[in-house]
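Have a look below at one chain only, the form predicted alone, in structure tokens format.
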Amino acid sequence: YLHGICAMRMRLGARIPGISGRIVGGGDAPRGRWPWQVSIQYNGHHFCGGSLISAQWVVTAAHCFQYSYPQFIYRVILGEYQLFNPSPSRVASSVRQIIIHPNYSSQSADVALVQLTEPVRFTDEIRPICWLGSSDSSPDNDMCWVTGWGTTDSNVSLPSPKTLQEVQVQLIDFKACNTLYNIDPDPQIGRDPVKPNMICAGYAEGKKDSCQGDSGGPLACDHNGTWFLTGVVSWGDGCGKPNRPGVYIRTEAYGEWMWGHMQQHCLSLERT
């Protein structure tokens, strides 16, 4: 049911982006183009991205919460565009719970759900993105978009006012991605580091990529006019390096887990 509402909203209202010319190798996103993008903040500082998938749920990366801090110190910022210049559409939400995938490790299941304290009201600048269920076909367009407020190169901060960045990237399946990572492999990463529940995006020549601070954010693909969350920013070997495309958690592999927790919460509310 939630999936159907999301799909309808995206078909009616999504803006189809044109090709952009930092994230690494990208540029400023037009205001309101990516209404599911959120900033996850700790003590008022952005540290990870995320994607709104329903009125009360955000999906992000599990490694964003590798330290066991209490959930009350986190805030999820929705409808934001420039972090240092708050938008009129900005909504700050506290967090009810953080659910990390039980199989999460440094090599697998880098995905987490964040439940907002209260459902948010959808606007032109706050809307959910769809995610693929087991019965859906994967997007047939292999050119997708990654967005965030992360660094514009390794250890190069996004300059003030910290405008949301976008870059178009090409999907690369895990086998082809491993072929690239096996070229002069980093001994700390090893051979074949990309697993079947992951997907890569970028180019063999590098130059366009997500980077630090983009973790947990969306890899979004347009499929017949509907935007789908194809991946979650997870890891990489540097940023924008040749033969080292960004690695993303493939959300299709975790659709049942996400849906199960969201549905379980709905049922528990009905019982009360």
The other form holds:
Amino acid sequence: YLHGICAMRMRLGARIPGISGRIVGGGDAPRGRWPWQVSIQYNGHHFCGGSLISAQWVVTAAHCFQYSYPQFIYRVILGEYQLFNPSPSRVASSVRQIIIHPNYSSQSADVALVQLTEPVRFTDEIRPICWLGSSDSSPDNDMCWVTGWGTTDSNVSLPSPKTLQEVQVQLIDFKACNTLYNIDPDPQIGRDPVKPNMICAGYAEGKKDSCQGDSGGPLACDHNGTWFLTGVVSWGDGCGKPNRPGVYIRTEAYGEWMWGHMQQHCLSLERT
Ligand code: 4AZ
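The structure above corresponds to the form predicted alone; please give the structure of the form predicted in complex with 4-(aminomethyl)benzoic acid (4AZ) next.
Every component of the complex follows; first up is the chain already shown.
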């Protein structure tokens, strides 16, 4: 039953009609198209993206929290569009707790849950994205979108007013992705660096990709008009380079872990 409440919250949002399959070469997102996108900030500075998956939970990358600062130094900004031009829909939330995946080590299980201090009220600009447990079927298309306020190239920051960027990318399964990463492999990364619980997105020719500061943000795929969180921005060999697609945590592989923590929270609410 509690599972059901969470499931209802989960399935509530994320339905946006009328998105066409047109290719956008990476550019300003239309306002309100990605209402689950959050900015995770420290001292007013954006350092990672994230995705709202229920009224009180955000999923992001574990490496965003590699320095173990206390959770109260962070803010999660919801409903934002241009980081340097605060939107009327903007909500800033403090953080109750940060849960790093227990198997996280450098590039593996790079996933974390951030619990907001209070549940956020959903609006047109603040809505959760759906996500799948491992038992559900995968989205049927392989064209997805990655969004964020990260750099537009390695060490090239997004110009003011820092409008949320979007780019359409093609899913590449971990084996095909390793085939690419094994071309002229970087000695520091080695061969077959992409593990089965990761998924890649991008193109062999490069050019469209996520980059620094997009970390933790969503790789969203449209399934019959509903958006699903397929991946979390995790790592890559640079940004937009040929044969080096962006690598994402495959959220499906962590669905049980995510459910477990969110349910635990529901149960403790019920008891108090
Ligand atoms: C980073 O450093 C990073 N091209 C994020 C994404 C990618 C590379 C690096 C993927 O946060």
